[in-house]
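Heads up, the chain below is alone and in the form predicted alone; it's given as structure tokens.
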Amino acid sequence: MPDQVPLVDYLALSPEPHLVAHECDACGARFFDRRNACASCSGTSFHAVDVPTAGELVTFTIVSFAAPGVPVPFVAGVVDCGGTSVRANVINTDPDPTHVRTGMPVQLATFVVGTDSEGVEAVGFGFEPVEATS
């Protein structure tokens, strides 16, 4: 398997792909970007916490217009992963209201964004619908 690097620093690829948030030690608020202080309580101490890979689509929009070179349409959404709000695209499904709905269960999925001249793959993430079982 070729070497892989995550596209964002809060995506961990091993042992299994998952997201890692910074949790405020004082109030428990979670953030994906680096913080000097908590936006909720002004606390200044954080620790890393793994975010569940399964969640529920809370809200979404179907994007029809984007910057040149960005394929449209696509689904941009907000996923509740066990109380952590994650902004991500909904992938591996048709971008229309027949296939995407609020409240639907989704799971973290990774994909190769590009490969450099050394064969190193950049890996991005999104959330895909969980297949319904009957």
Second form
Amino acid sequence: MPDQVPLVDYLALSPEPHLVAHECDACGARFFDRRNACASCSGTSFHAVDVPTAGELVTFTIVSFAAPGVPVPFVAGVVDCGGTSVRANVINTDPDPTHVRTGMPVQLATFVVGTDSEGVEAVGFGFEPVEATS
Amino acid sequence: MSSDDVWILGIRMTKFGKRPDDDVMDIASEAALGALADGGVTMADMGVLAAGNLMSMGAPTGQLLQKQIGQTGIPVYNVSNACATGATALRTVIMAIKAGECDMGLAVGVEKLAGAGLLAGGSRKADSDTWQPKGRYGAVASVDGRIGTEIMPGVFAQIGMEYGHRYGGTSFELFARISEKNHAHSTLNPLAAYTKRLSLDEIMNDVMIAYPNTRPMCSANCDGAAAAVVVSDAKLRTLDPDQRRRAVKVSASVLTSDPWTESCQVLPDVNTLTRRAATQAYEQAGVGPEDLDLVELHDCFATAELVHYDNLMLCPEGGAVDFFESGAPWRDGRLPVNVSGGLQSKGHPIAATGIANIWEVCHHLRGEAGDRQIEGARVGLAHVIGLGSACGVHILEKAA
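So the form predicted alone is up there; where is the form predicted in complex with its partner chain?
Every component of the complex follows; first up is the chain already shown.
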């Protein structure tokens, strides 16, 4: 058994953590989920592409009231990673509108979601402000 | 007037709010019988029934309603299209009449939603004790709150914030002022769930749900129903002068779904399908946004109202903030928007909403809106969005 598994299968943990999309061979549309066919052109063949790990935060919300069991507050948003839109939380910053703003540069970061009964860690991802670590 | 026109003959919206002593069929019957009486007709005159009740989880809503108001054996279509369910029921009846299957039909939307709370996201289960990939993303644990948010206030917050990122000019206060407008408008609507005017401070200092949407900036869960009787042009000509005088012409009836756009599976794109529906509706009706006297649009959250000013082309592209700042969408402005109070204040009993907004517009076109009448209203537009997505746009015109 590996020591770590990704929270979702489109998060690759090595060599460095990054996201992998299914790109339509015919039209280039990108998807993160298992596909039956392409939503853009109905093509049925795809290849894997690495998504850039740096991007720009194009929108966000700060969720203060969520479903039971979901810790709040947290920042949810969309990051434009070189033309591919990615849904993610903004992490490693205070969840308030003075620290989070649209247009800010962000980069992929990982965190441990939890450890199961066999000692395996699940690793999730988010995006953190570039300023915070440079 | 052309022979394939269709008309709203009768229409009714119930009081929206908490109705603990009424069940779903009580509320649906009140709307349906009210619409029939308003049109001067009965169930025996109806050739088709379309009904929607999103929370019934597949129950035969139309047939259950017939058990209460008249089992006439006509075809029934139970429809489900998220928040566009009511508009979809109405459009189903319109299509049946345009197809020549019948000359009159009834559309009903009903919901019991008071106290429902958040309607998406469910609750997060405890993580499994062994990580097992599940579903189309191969997730080993729940992703809501870990990879973005599934709650509607958060989804629509991002839709408004994205507009602000693209065009500038938005702020928490701007979005709160949109809500202030709708809570002011509903003070004149006795059927609204909330009729208390809220100050900007009260709105901004209320409970934050998903920034920048505070609680009063979210649509109000409540009980309610709306129903409409649709009639063909040929049949209308045979009816009494008073029925003809109060009939409202359906100049456009459009339903779209969301076409693929780059980011639409990451954050729902409510813009493209609304813009397409509006474009088709203006073409069908032969009118433009400048001809509208009032608009009821789908302000499920304050952040959503802003983007739909643009999507419905009530302003130049990118000009939604300026449109609001000009005072245009207030009831005394150039193009009143949501004079009913909208979903934030009138309330949002989901399946009823897509007919209730038609009722509001018809009320003004008939000159029967009382204290909140928009004087001289002749043309109005009603818009709904159901996430997933479906968009309904109807343009209505006063009888000539």
